[in-house]
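Just the one chain here, the form predicted on its own, laid out as structure tokens.
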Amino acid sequence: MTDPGKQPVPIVRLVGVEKKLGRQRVLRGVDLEIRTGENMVIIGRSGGGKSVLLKHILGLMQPDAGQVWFRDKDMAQLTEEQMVPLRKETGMLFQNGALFDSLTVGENVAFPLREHGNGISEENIRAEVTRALKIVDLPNQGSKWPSELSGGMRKRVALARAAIAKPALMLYDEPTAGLDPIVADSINKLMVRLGEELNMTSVIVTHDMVSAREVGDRIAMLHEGRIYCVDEPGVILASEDPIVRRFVNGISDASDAVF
């Protein structure tokens, strides 16, 4: 986690950014600065942006409207061909972990070096995969399957592939969702612990209130399609605005009634 008494400079800047799915006003103007080294949790209700506004970090969504930055460049003016070295730089934990099935946990995890070449060795990525599955608590797991593994150990081998290039930034989408209570602890904890030992920046969208108390240095809630407010997770999750306190406690109101 990153110094209170700092302020790094930030690695991602949204600036305006508004997006809209078919007749959806999705992203609706969002500014929001992640800065270096810090964990910044992404909250708010289902539906209403924050995978969209992943995929605009990663790259893999333009905006209608607005700047997203990364460092010193503006993305959406960037070719294809531009985006690869910054999409080197990041990795993403998907919700489901996404792990090929039809691969070994080590060669899951070596994915990502291989797919990127830069002539590396086998021998230095057996090592690499080595490592990482020891960093997320799986030393010599890498010859099972991904069917032999337990929910939680699954996201874990899913975490050591998305980390294994060492990346600047760090994408996670649920990370904790459909683990129980001390699973999610542990991978809670491993989130934290990979962002100090890679010196990592990571970007983590929850639901998960617990997560975002251990996790995030600052915590952002994304509200009808704009940053509503932003803060150290003690200030939101002690928040008395309603908005922000329906939401962190899990309290409807009429509005959310389903019949």
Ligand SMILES: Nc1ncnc2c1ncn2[C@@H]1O[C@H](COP(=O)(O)OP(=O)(O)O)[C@@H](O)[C@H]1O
The other form holds:
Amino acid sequence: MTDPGKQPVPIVRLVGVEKKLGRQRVLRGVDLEIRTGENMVIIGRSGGGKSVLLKHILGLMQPDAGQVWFRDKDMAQLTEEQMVPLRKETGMLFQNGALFDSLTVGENVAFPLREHGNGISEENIRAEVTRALKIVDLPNQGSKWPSELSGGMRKRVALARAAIAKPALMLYDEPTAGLDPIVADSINKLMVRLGEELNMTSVIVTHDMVSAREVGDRIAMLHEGRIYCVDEPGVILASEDPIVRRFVNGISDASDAVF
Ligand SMILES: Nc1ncnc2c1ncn2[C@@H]1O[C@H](COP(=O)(O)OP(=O)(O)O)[C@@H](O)[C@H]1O
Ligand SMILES: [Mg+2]
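Now show me the form predicted together with this ligand, since the one above was the form predicted on its own.
The complete assembly is shown below, putting the previous chain first.
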């Protein structure tokens, strides 16, 4: 967590980010600062642009207008080559992020190091995989196959894979979707612990208010293409604003009913 009295440069800053996809103005001027070390939760209705917002932070999508800053760098000004070190600082747990079924758990976790590790030795890779599996409470499971694991365990393996390169920034897209409440709770606790142990900043996109309250240092609500409000969970949950209340209480329109 950060001391609000001494604000360093935010790790990520979105300024007036606009993005049209097809005919839809998905992002209509998003302003958001992610402070170094915080767990920022982003909530908002389904189809509201949360995954699109994460893709901008990851550099997978570029804004039509506005900027995405990573520390002191405007990402749009960087060449593909200059993006490489920056990408290494960011880990992502994709929505429905699947494991490779033809690789063991250990090989899955090792994958980012083998892909981008720049000649890191097999011995070091093995040590890192052991460490990562221990952090996600799956010690000695490296030789198993993904098909032998439960949904919650697979999610934790995906987490270990996303965190293996010790990114400064970790992005989670709906990490608890489709999990039962008990498993979801263990993933919530794990995200908090991982952030502390690896000294990461985390951005967690969710429509799950239990998760938001449990994990968030702050919660930002994306509504109609803008950040409608951002504050500590207690403030958001106690908000009397009808739009916030409607979302927090889950009394939202029919398009949310799929969840
Ligand atoms: N690559 C794309 N091309 C066209 N439309 C897209 C693309 N990605 C997302 N969208 C649309 O943008 C809107 C926001 O999507 P998304 O960010 O996935 O919502 P959320 O993650 O909040 O549920 C949706 O209407 C979706 O269909
Ligand atoms: Mg999404």
